[in-house]
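The chain below stands alone and is given in structure tokens; this is the form predicted on its own.
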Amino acid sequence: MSVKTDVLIVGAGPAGLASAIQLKKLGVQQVTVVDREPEPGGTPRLCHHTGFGVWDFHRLYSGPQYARRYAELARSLGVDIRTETTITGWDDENALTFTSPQGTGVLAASAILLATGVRERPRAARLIPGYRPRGVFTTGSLQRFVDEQHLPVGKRAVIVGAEGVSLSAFMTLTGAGLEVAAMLTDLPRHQMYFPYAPAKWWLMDVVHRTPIRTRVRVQRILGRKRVEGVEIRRLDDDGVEVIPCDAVVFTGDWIPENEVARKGGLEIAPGALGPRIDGQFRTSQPGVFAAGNLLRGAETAATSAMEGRFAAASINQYLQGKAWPRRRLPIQVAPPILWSLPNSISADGASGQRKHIAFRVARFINNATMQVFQGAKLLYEQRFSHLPPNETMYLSGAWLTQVDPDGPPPQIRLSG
């Protein structure tokens, strides 16, 4: 089976569907979206709590409502959404092989957008010893267990993590009737927040009622057939204690779903572990774009959707004949900076670049100066009073016009 389309989008989450909708609005005739899941919508369709749609729809939705809204909009505009379709590899630079219940085949396109999202690192990948008892989850597997399969989780849970996604796990657990014994982080304070006012009051109540243990690390899961507790080490005094529980949820610690990108030989950005892109979401392969959480781990659904819309504009320009840049300079970052986005500059300079460079750091940092160098030349510096981990910050992109396209890669450093 061979199918030809104008734009092929891999991933039917917020980034992929928002891009498909925008492409149709821009007049692109054939837009095909494929996803290996049985329903479109991405991760939000598993999040049965509220908090979605504020920024992109200006309404408050639950995750499933938000996912349905995007899927319905896409279908109403004529987007071809193919679920239960898994991409298996690349037939050539402009075509992907797939398998589905209808068989195998090739999907060829004039342009391809990768929007395959992200997953949490499971317990095994975090190298936490112990047996393999029932009751160990990531946020995603917990939500499938509770809201999709309607199975019992337990009575008392510990959440490993204290950031935005940890709140999602908290709401799923409490909605299923569990007590949350504690939320654990190895950082000196939690990083949980919500961007809209009503949730701030709810968060204050969560913090008041639930022990949030900072500067601790899980070093063992107890129990053979069923989780019986977690053994934690206090990082400040090296003491050890046990928290009894019958469920453990590992949150955060994101891994981009970059298998399709790697199979296609796309350049992967160190640190971010997603495809390296420029300010127009162009990857290292002509005609292939990338957007959403695939690029660097989890952001909000609205952020991914808006990136999908921006990518659609770039894809449309490419379909209309805009030349692919012949040379790209990677943007390098030095620790404790984890990644930047975009993470490359194309030879056509700052044209089309976003006004800000997004970045994250590995730890809490106060009173620091971000500096951008190209070789020994200082291009730009910006002062930050506070840089928290697990939260995206923004550096002005004013320096992009000063980059010499024939010079060495620019590097973003932190001083002070």
Given for the second form:
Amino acid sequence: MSVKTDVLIVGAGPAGLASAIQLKKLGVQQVTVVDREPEPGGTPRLCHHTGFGVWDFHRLYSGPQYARRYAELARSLGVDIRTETTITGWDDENALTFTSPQGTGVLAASAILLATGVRERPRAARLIPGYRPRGVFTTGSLQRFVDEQHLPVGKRAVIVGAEGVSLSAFMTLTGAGLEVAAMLTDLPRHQMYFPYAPAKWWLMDVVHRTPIRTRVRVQRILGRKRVEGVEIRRLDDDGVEVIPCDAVVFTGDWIPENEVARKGGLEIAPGALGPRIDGQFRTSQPGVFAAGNLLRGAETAATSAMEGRFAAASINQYLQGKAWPRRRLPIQVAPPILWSLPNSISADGASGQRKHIAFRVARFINNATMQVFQGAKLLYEQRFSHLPPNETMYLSGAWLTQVDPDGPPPQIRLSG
Amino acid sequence: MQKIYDVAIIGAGAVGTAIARELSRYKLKIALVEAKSDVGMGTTKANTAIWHTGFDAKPGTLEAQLLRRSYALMESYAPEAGIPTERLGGLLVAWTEDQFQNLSNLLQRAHQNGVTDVRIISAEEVYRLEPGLNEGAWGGLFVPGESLICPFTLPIAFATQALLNGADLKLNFPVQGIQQEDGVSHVFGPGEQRVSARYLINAAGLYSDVIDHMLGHYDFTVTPRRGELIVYDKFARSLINHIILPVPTAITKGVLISPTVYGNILLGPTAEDLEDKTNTATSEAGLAMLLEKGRAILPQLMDEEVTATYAGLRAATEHKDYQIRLHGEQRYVCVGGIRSTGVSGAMGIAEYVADLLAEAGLSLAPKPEFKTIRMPNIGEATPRPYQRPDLIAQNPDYGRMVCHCEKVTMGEILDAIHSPLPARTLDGLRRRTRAMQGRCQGFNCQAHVVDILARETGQDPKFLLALDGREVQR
Ligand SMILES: Cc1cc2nc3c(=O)[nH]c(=O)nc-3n(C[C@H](O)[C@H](O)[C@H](O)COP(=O)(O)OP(=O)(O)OC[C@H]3O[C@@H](n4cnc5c(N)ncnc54)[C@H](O)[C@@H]3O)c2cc1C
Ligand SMILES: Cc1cc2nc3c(=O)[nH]c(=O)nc-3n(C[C@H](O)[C@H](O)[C@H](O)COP(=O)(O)OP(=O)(O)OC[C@H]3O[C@@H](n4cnc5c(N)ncnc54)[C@H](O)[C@@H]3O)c2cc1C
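Target state, the form predicted together with the partner chain; input state, the form predicted on its own:
Up next: the whole complex, starting with the chain shown before.
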């Protein structure tokens, strides 16, 4: 089975679908979106709580409503959506192999957009010792248990993490009738900024009645068959405590689903762990673009959708014959900066470059000065009164035009 | 009237299932008795999964002899039964001058053990074979026969074939007492559970000493020696081409880095003597030690994600050899102390045990037909169902992905649930299909798999999730 299309999009989440819709609006003939799941929509399909759509549809939707809205819009514009279709690898540089209930085959395209999303780093990958009892979840698996399969998850849960997605786990757990025994973070404060919660005040109140334990780390899972508790270490005095529970939810700590990207040999940006892209969502491989959470971990659905739309414009230019840049420079970041996006600058000038560089830091930092150097030359400096972790911040892209394409890779650092 | 078997085997690990299979080719009534709810749930499921040649075994020991024999048997059996293996070869790397000097002793030992294709190689050749290794190797010993094997499929294959050839499998039967009278052994479990047989075999792994005590013997004591391991992401697979072995010491084979037949990389095991025969938890110290070793051998491994961690317990004894003994007057064979090579040695052990039984008077008359089996392939070396348009054309469920990380399809999951030795638990399903054992550890598929298993087997999901009747203690 071999199919040829103009644009092939891998992943029917907000990024992939928003991009497909935009490509259609720009007049591209054949846009094919594949997803391994039985329904299109991506991660929001599983987030049964509200909080989606404000930025892109100016309405408040639940995750599944939002996912449906995108899928319907895409279909009505003639996007070819193929579900239960898993991309398994690359046939050549612009053709992917797939498996579906119809068989195996090759999907070739003039341009490919990867929008495969993220997963959360599970317990094992965090190297947390103990037995391997049932009752250990990530937010993603928890939501599939509760909302997709309607399975029991326990009575009393501990949430590891106290950031935006932890709030999502909190809502799912309380919705399923569980008591949340505690939320844990190794940072000195929680990082829940309540950006889109509708019943914000109610939620803040409930969360505030839940113990948020700061500066603690889970050092062991207790229980053999079923979780019986977590053993935590207080980072300030090395004290050890046990919190009894029958479920633990590990939230956040994102890893881009970069399997397809890596199999294709695309350059991966360290820190972000997604394909390295320039300001126009172009990866290291001609004709291959990337957008959405795949690039760097989870943002709001709207952010991913917006990236998908921007990527569509870039893809369309490429289809119209715009040359692929022959050279590009990586943008490097120094700790405690975790990643920047874009994370490279192409040599075809600053035209079309984004106005801002998104970045995240690993801890709370006050009165920070961000500096951009190319070699010894200071290109740019910007002050931030406050940089919170687990929240994306934006650095002006004013310096992008000053980068010497023949010089060393520019580096973003924190002064002092 | 209680049925009297010809042979009862206690323990359905690699060793017990191999014995059951070997005996099922003869006209015998066989019972395989296992404490757990499935075969292969003891040490057999938590090890480094290497099919050893036995090149470094102590010459003259029973272990050396049986490993050699087993290797030959497995060479024809594994492909026939569809047990995933990969003959990658082992590369022992000497990191110090002392270790390098020692290689010639190991070479000699290998020759004594009949493993003659082993050769010493220079540092340059080491790096040619394994460019990713850290600096500082003095040289190495290349052992072409060392291979990977799937320790999940192995006991299931043995047991399935035994069942097909008439053996009875008694699961959930923890043996608590044994009585022998009038030439019959009565094996008792909790409640009414009881199996009687004319010949008895003890293949109870970590508990082989306990069973031996029940029969009045005190020849050895099993000390559980824990080995912790880290499984790395499939993207680490391309970092090495062979099994990277350390130069062994008296106490342990040491920490190795090996690919798995599933396409991951293993780092481990540790070696730590414990008292608790059930302590298969990982520890902070153990994992930290492994990371340190791993970094020293293959620095790039540290850049890759960890997929899983686990621990297994070796049935170590005060002796340096397998503890296999025939007590002819009791018609009892003890097969204990199969410490760190039992996956590789199982077939050789089984054949040897059959000989011992014959010696004790059991008549071994071959059945007219010994039925063969073919297990579903869960290894990466040959095409998996999702890669096979022929299978998907017959049944679209083989193209319907359930576990995305390991590429396990609905067809395979249903097959495992409805096989002759069916998966009844999440772990049983995982060992038969690989579902949920990939990099997301069930982020995507666990709920779906629970739902399928509960539905297909009519079990309450609460039971599968160990949520039945258990209250959280405050
Ligand atoms: C628990 C949780 C709660 C959240 N809550 C909110 C919220 O309240 N509000 C909000 O705005 N955002 C929320 N988000 C974020 C939002 O869901 C994501 O930002 C958004 O879904 C990202 O879109 P995406 O298209 O990049 O990726 P995804 O939506 O993850 O889509 C990726 C798609 O790619 C498919 N795919 C991956 N690999 C392959 C392959 N090899 N072959 C075929 N298909 C493949 C996947 O099946 C998936 O459908 C939440 C996220 C999580 C995890
Ligand atoms: C860390 C580690 C790494 C290893 N690496 C390798 C390797 O690379 N290659 C290799 O060949 N070997 C390796 N081994 C050794 C190998 O795993 C063992 O030798 C082998 O699994 C032993 O099989 P078994 O059947 O004797 O024991 P088990 O698999 O433990 O089986 C014994 C069975 O007996 C049952 N049982 C116990 N008591 C009772 C009772 N009272 N009633 C009923 N049933 C009972 C148990 O439930 C269990 O299922 C390793 C071991 C460890 C721990």
